[in-house]
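Given as structure tokens, the chain that follows is alone and in the form predicted on its own.
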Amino acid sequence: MSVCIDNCEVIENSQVAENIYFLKTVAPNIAREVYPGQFCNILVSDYGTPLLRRPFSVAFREKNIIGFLYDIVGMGTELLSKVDVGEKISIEGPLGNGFNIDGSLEVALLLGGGIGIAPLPFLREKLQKRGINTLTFWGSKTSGKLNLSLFDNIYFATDDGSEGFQGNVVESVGNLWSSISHANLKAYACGPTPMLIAAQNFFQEKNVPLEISVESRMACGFGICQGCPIKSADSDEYKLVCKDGPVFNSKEVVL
């Protein structure tokens, strides 16, 4: 799989959510090669200002478009919201491994804390393309932060109870496991780290297979910067988030 740059023009970029848009970029070798789980660095300014570039999980595919869901958090993301229709940017990718779908594989959770939500839309499709029954979870603090019309059979959780289950998304998932068909199942899950590690507590208990995207500063994207280690679970050994996943087996790391 090879790794490019391209100077992608902006097709979309609006607010879907509080603090939460979607940018739709053209970017047709990127699109090409990109699978659900990875991620592009994208170039926020031109001006130097940041420095580095930021990283996007991909949301979303169709034929030469890729598109991301983010949240404003600094300044790399404030900038990038204020990019207007028409305009380019510079984006590198596709960065990191993705998830992994087995060929058993009958029914899919997908979990998906805050805008971490970010690399499900694009698994999910991945997985209904291939007759997987796919059930998603999103949870946030309040309503606010969801946008209700990006899934359809999605169960939601907020803190505040403001949308859906009251609780985490996690204890969402607990709601509903009687109700779940159990065969040949699997999770994935990507959000905050306390997030993770519920995730991680709960599917061991129920011996049901997790994949984990996880968060990370990353400042080049190749592992050559060593600047997002993760302890490995088997050795006293780290792995590089932006080069070994950021996708992993939840049993492969110490979260």
Second form
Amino acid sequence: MSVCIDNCEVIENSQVAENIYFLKTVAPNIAREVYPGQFCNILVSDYGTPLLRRPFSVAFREKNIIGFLYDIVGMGTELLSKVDVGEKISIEGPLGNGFNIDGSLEVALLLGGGIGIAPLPFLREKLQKRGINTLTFWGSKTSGKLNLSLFDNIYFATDDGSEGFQGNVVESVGNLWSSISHANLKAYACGPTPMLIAAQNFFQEKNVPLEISVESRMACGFGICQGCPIKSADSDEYKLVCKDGPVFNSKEVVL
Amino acid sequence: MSVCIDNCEVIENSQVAENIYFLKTVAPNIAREVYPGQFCNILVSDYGTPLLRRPFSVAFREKNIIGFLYDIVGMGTELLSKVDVGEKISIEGPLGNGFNIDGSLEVALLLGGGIGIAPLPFLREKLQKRGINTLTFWGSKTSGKLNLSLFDNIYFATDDGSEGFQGNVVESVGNLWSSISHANLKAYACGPTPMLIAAQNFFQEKNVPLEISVESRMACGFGICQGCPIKSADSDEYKLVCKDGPVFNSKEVVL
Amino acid sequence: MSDVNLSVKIGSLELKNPVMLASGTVGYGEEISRIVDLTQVGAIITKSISLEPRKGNPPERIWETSSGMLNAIGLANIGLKRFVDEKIPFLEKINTTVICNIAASSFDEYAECVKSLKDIETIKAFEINVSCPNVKDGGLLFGNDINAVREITSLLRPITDKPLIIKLSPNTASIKDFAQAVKEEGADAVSAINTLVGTAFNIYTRKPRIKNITGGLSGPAIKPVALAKVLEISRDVDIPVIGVGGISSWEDAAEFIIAGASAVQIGTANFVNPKISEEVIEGLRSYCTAMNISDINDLVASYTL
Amino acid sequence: MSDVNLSVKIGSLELKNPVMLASGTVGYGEEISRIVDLTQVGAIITKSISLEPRKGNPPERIWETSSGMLNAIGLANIGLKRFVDEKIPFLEKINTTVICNIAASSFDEYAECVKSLKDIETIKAFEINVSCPNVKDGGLLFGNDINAVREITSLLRPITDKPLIIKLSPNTASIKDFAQAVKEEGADAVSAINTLVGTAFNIYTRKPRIKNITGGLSGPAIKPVALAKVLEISRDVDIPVIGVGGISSWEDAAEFIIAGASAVQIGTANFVNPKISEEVIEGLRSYCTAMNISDINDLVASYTL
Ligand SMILES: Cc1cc2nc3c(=O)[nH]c(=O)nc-3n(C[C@H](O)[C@H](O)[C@H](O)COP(=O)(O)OP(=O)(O)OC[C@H]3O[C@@H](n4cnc5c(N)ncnc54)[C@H](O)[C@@H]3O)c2cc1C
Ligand SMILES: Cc1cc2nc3c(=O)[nH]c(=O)nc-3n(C[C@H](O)[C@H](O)[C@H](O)COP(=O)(O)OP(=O)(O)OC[C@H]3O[C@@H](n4cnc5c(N)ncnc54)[C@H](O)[C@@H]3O)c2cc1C
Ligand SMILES: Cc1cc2nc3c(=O)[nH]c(=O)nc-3n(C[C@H](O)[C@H](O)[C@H](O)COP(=O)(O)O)c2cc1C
Ligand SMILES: Cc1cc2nc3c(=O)[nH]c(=O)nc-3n(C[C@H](O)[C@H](O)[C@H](O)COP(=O)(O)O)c2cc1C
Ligand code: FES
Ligand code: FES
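The form predicted together with its partner chain is what I want next, because the block you gave corresponds to the form predicted on its own; please supply it.
Up next: the whole complex, starting with the chain shown before.
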């Protein structure tokens, strides 16, 4: 398993929803290796500010191209949104461990909360290629359609009910639960911690295996700084989000 | 005398010679006040790196527009060159003391070395408006025509003789000396220190008054940090380049 | 929305708000008054004054570093007499609270400066610079020696009733011991921090970027260090702390106040944005309103560790 | 163009070049070896090892600041036994010079660690972390107490013939006294500097950004301070100095060497660009060639003040 650091040409960097940008870059070395749930560490400025790279899940892969979905939340993402098509940015990856697709899996539930939707399109594509049925649920505060085919066939849940189910994304799964096939089911979730906890509780009760992609502040992103600990469920130790995760079996870690 | 800090729209930022960029901005408050030889302090990044503003002489003024000529020499000027037309940048000015135009002046010699040409077009325009004859000399390493009408009617000097006089700019003045009127003459020079020293020697010998625009690293640019001292010729004290200069009578300071 | 009380007290000194302009970064107020309305700030602190004028160090005096700058101005100042004759009249006129910063190279000089200035009404408090790292005999030696700092404080305390603020050096292992010492000698407050000692070299000439060899590091780069020093004092010593070091936004100012500062000073940021103090004051006001804090004094040292 | 000699000696330790990877910023070499060719670097310095494993501090452990970062990892490490069993075999294999960094909470623990590790051939030298500011009983207390640092050195010196490098804390007024002290006790070199103590607060929760309250500041922000400490030691104490603090380019490395460092360590920059060490080595080589320096040792402390 090797990690690349490449200067990748940006071929798209546009707003696709109110708070979401889509970044597409030519990154053959990373594209060749990456699998869903892994992330890349992007240097958003060549001038030293911000100092550290920013981690983003890979949302899209097609041949030698990888794509990211991101939210503008601070200086790093603001600077990233200003990168022009044709410019090059330094991308390090693929990093971390991605989602596991068990051999027996027949139906996969994909739950995204807010920008936590990011890793799911790539995962969904992979699942579908393997012939696994996928149901994708996306929860957000309010409606704000995505101008992107990546997001076809999605069950929406909005806090204000302005689109789809009114309520959170886990509740929207619950709402459809009777119609969701129960055999060889597995759930995958990515989003803010309260959502992940809700998903943990829900699927634990239903006895459905759940994998979660968690976040943490990171310095290195590949296991050398020990900056990204998460409590292990079965011992007093810490796991590292960047190296042991960011995808964990939801029973492995304490949120 | 008041100093403004305005967010000014960039209306041009293009390369006009191999090493020279021309930046034009809408800056009504500064344009109203500024006179030749004064400078502005430009914030080249909103993200804190580089930390300090960068000083640039005003090269051009037309109604509410001011323009700058700059060289890319480091991070700050590199970032400045990346500002797109339509973006806004924070400009502080006008700062410092500009060139003095004595009432009796009839012929003015303007000498620029390298990017030291920057303040001269604005000075020349002012002189010409007052009906004063101007002769502009510009020295640079090698030829590299300026794609800018600001630079019409210039005597070129190049180190390699690839254009105009072969030699430095002061020598090129010397070369024409016999044909230059001597009555009520004054010289203005801006450029690297060795050039200014050569000019000092030359005009001192000819008994022609000389004003020079000098450079110094600056932190504040308006007299509060004391970071930009230059030795005074007539006492053991320092003058401040930003506040007492950047234009000095060449006999006032020790280069 | 009710009005937020931003006024604070440092000893007997009342300030309309906790935002001051730091010594050496506003001169004597004249130049910056053309850009910012000085009547709005809590106080301005003069460039360090010494008994005799100092012409300062030869150039280069400054060098920019990552998110910071080095300076070795060498305490260039016009000296006490010219300060009184030329600057006080202006300062009187502009109707702002003036704190006079004093730097000296001997105990006697400190005492003499305070004696000569104590009756000037315009000067509302003294800030004693024991920590300037630039001038050998007035800088590091005093500032890093707890006994010297203690002695200076005990020497100056009887001379004036005006608030006495000791500005501490960060170039020490335990700043709280210094704060404790000056508290015991009757100082009204401490300012923390002065600049960190730093340097830079030109790799082609192999000469220091600053003629004085080392300079004082200031700016956002040092903010975490300054904040830790403020917290260290605030946790252990019962004396008002004036926080200074890298403050460039109202958020930074709020951070210092939360960490224990009763007031803050803005230094290097004035160079980048001379209007910063107004923005910080307005920002603090809105923040307090949003956080339902009616008195900024309630924010001081309000951390939960 | 003749070849430039980049090899340097630190005591009896020969390094193929002066560029090392700093403790705590390369783990035990495994992860970073997937990105960079570790056989090219002068040495790698392990994460601090203690006698028993330490799980480290709870999150958050890191926070980014202007041109820097705070960390309070809490010396998380797998402990001496697992280090020997699990990491040494890998380190043996990769054919790079390994320096083992040791952190301990008592004199005895330091001694025991060195005793247990001294015969492991793969370990070519020891770097003693007396300065980590994160763990109360093993950090600040030792690092800022000159007598403790002296005692640790004199305790460890007789235990091993391998080079003993003492890593000094910058959180002190006079680092040269520490360098002098460890020199007198027979240390082969000092590393300067470890991180500066810093903190940051969330102004909405009013909690520290780092669970441990304070953390160690590293990165470009501290470069001027580190450089001044290296210069301070180099001017006054005759002991090899290994420069560390904010190095992010070959120019930075050259600056440290000119200021007196016999070798350098790269820390935080590895996080941003794990290939940085290779770039620094190549950059130093080209620089020496361009400057007509045939032996990098001629660059060490070659400043003109
Ligand atoms: C493995 C991983 C995958 C991620 N994938 C994506 C993605 O696909 N799309 C996306 O938009 N974001 C993703 N994130 C979050 C993204 O890294 C942060 O939003 C980004 O680093 C913020 O940088 P900034 O400079 O804009 O904000 P900052 O100024 O650094 O911070 C602004 C806000 O963002 C939060 N934040 C900052 N860094 C992180 C972090 N590392 N983890 C969590 N929260 C953070 C802060 O708490 C703060 O509220 C991911 C994070 C991780 C750890
Ligand atoms: C009053 C004044 C007017 C100026 N007018 C112009 C102008 O019209 N056009 C123009 O191109 N430049 C002008 N300069 C110089 C300009 O300010 C610098 O080139 C610029 O600040 C460099 O910034 P940087 O970040 O790109 O380079 P840095 O990375 O800061 O430095 C790169 C190089 O530039 C030199 N340099 C940096 N700052 C200064 C400075 N303040 N003075 C002199 N040299 C410096 C350094 O020695 C170094 O060699 C002027 C400077 C002053 C003081
Ligand atoms: C150019 C400059 C000059 C300074 N001069 C003085 C001084 O004369 N007296 C003093 O006590 N502090 C002086 N300082 C220190 C500042 O008052 C302040 O303590 C320090 O810069 C840290 O704050 P900052 O990071 O906001 O600048 C000076 C700082 C700078 C940058
Ligand atoms: C995340 C992190 C962990 C560190 N862990 C250690 C450690 O275990 N032992 C040690 O001696 N130094 C440790 N350091 C300090 C570095 O080795 C180095 O001295 C410091 O970071 C300054 O260098 P830099 O600015 O290049 O990072 C650590 C630094 C960082 C950033
Ligand atoms: S971010 Fe460095 S170990 Fe995870
Ligand atoms: S640059 Fe600050 S006084 Fe001149």
